[in-house]
Amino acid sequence: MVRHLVTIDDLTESEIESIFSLTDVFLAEMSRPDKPHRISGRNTLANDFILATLFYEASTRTRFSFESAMHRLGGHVLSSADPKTTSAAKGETIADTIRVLENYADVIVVRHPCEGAVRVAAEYADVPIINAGDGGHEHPTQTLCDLYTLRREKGTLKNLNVMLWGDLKNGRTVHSLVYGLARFGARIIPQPAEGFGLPEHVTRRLLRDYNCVPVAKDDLQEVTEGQFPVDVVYVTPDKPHQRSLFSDVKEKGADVLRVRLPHNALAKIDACYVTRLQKERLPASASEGAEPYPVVDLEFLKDRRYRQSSVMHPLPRVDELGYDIDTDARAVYFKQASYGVPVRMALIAALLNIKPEILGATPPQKKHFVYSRQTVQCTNPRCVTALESEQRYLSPKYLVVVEDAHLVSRCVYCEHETVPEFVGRSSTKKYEPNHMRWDNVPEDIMLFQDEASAIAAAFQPYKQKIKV
């Protein structure tokens, strides 16, 4: 079975660790003596393979690092960096482009402005597809580079305090990163620019899919003695049964706080991950009356909590990261960019099965029931399913997620979540408001955007029998 990398969840934790171990090997064998984070020379592992980069959006680091990685492996590269020079400018669909391009290359790296577009590519490809960023959705290979940099700098990922700074709403690197940090047990400390916090569907997934629980401001005041003004910290319990102690974020008590955050757990910030304002994702009028965008510079880093912080940035930077940090020992963002080559070398070698011991035969199983009936629709205007060209053939699909009080539909492509107003069963042709608790999703479940949709599908309202 062909393996793809569309989201960071397409890899298990052990597979990620194996990719990092192979990255270590490449650095040990091919790094420069004076720059141990930088690869030089090439080997012959990928002599017989061709990589294609298909970029519908601008890129410097991601495209060049992928192409460099393939050349360093001894392979060959086909590159398209301008969508105006491809048949996409003539209206060709993503599926058709991929089905043609897979005849010319053994692995394809895709960047696209529409969220979920790379998932579409993977569905129609019989060669590995790698997501190089799809809109504001995810950027999983950047996450691999970020996690590897953290591990290299700090020796571990578990219990690290990682502050996320800037545009957390639209930054695809952040969305992938928080899932990876949660899976490896790091603490996530969001510090967004005004109005640019983590999207709700991301924070809900942190709790639901990764057991990463928010510790609220009131409790943090007790832990930090009021000296660290943050609104929330996301923490993953060490053991599954401990989640019950996190269930009520307003709960007080020393024992609970000790499980959530041990004393002095936030005394230092291990990494400050800075992101720029994603202007390309914003409407033209968004800058009018906007709050000043926060800046991380040496003045900001004077606080004692940042004395040993690794300052990271996926780059490019604009004004959010001071140039005065460049010569500071805490600045690791150019090293972080350099690690992109050996990390992507390891990923390519794994996906092409050059190193068959890295990846399993099949990807991790989906955790939720897949729903493909056309009774709901994705409400994300940036989803690939909203593109008229892709609607000619694309059938929207959703994962049905069980929450305490209702069912949630998550688009398979962009992973945006909505809560249908009504649910029903095809076996009974009855519907009711989506407010009950479901322990398991029935195979014949029906989701409806609203009551009119249920009636149009010839469903009748469910009426409970009244006991006399």
The other form holds:
Amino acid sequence: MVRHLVTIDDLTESEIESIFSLTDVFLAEMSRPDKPHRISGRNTLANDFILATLFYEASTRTRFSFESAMHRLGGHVLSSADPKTTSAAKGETIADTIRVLENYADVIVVRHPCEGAVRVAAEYADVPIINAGDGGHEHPTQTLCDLYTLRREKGTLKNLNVMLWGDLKNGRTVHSLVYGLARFGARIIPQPAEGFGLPEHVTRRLLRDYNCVPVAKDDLQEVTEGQFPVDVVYVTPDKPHQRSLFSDVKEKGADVLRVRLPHNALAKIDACYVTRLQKERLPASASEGAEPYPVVDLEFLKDRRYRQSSVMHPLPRVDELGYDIDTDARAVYFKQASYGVPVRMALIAALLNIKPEILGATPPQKKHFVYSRQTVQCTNPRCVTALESEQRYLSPKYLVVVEDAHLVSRCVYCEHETVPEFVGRSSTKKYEPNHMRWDNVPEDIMLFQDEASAIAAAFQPYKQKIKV
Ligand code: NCD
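Form predicted on its own done, so how does the form predicted together with N-carbamoyl-L-aspartate (NCD) look?
Let us now look at the entire complex, which starts with that chain.
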């Protein structure tokens, strides 16, 4: 079975570890002693292979490092850096472009402005597809570089305190990274620009799928000022059931959770991951973006807790990261960009099966049931399913996720979540308010975004029998 990398969840933790071990080998064998983070020379591992880069959005690091990685492996590269020079400009669909390109290359790296577009590419390809960023959704290979950098700098990914700065709402690197960090046991401390916090569906998924509660901004402040005898994090759960996920929880007010952390858990920040405002993802009316946008510079890093912080950035930087840090030992962002080559060499070697021991035969199993009836819609306007060109052939699909006592539909492509108002079963043709009263999601479940859609599907309201 062909393996793809579209989201960071397409790899298991042990597969990620194996990619990192191979990265270590490439660096050990192919770097110079004075530049241990940089690959030089080339080997012959991918002599017989061609990699294509299909980028519908601007890129410097990702595209060049993929191409460099393929050259370093002795392979060959086909590249289209400018979407205006591909048939997309003539209205060709993603599915058709991929079904043509797979004849010319053994692995295809795709960057696209629409969320979920690379999943579409993967569905139509019989060669590995790698997501180099799909809109504001995910950027899993950047996450591999980020996690590798952290592991290299800190020796481990467990129990690290990682602070995330800037535009956490639109930054795709951050979205893949938080899932990766959560899976490897790091603690996430978001420090977003005002109004640019992690999207709600990302936070909910962190809690639901990885039992991870990001540390809230204000609470970090309170801990600094010594107002609490122990370090704490809070979460404002959307649903009461989420409280049961925590073993040591005290409530503060009606909708705030308090989770106890080990003493002094937040006294040392291991890494500050800084990101720029994603201007290209903002509506034209909001082009000024966030004011003031948080800036990380030497002055900021004076605080004791940042004494050993690695300063990271996926790059490019604009004004959010001071140039005064460049010569400070804590700045690792150029090293992080440099690791892009050996990490991507390892990934290419794994996906092309040149190193068959790295990836399992099948991708990690999705825990959720796939729903493909067209009775609900993805509500994300930036989803690939909203593109007229792709609607000609694409039929939306959803994972049915159980949250609390109701069902949530997660778009298979962009992974946004929507809560349908009504549910029913095709065997009974009855509908009722969205309430999960079964032990498992029934195979004949029907999701309706509103009552009108249930009625339009010729469903009748379900009347509960009243016991007397
Ligand atoms: C990032 C991206 O494209 O999402 N850049 C990169 O790939 N290293 C980050 C950004 O553009 O801000």
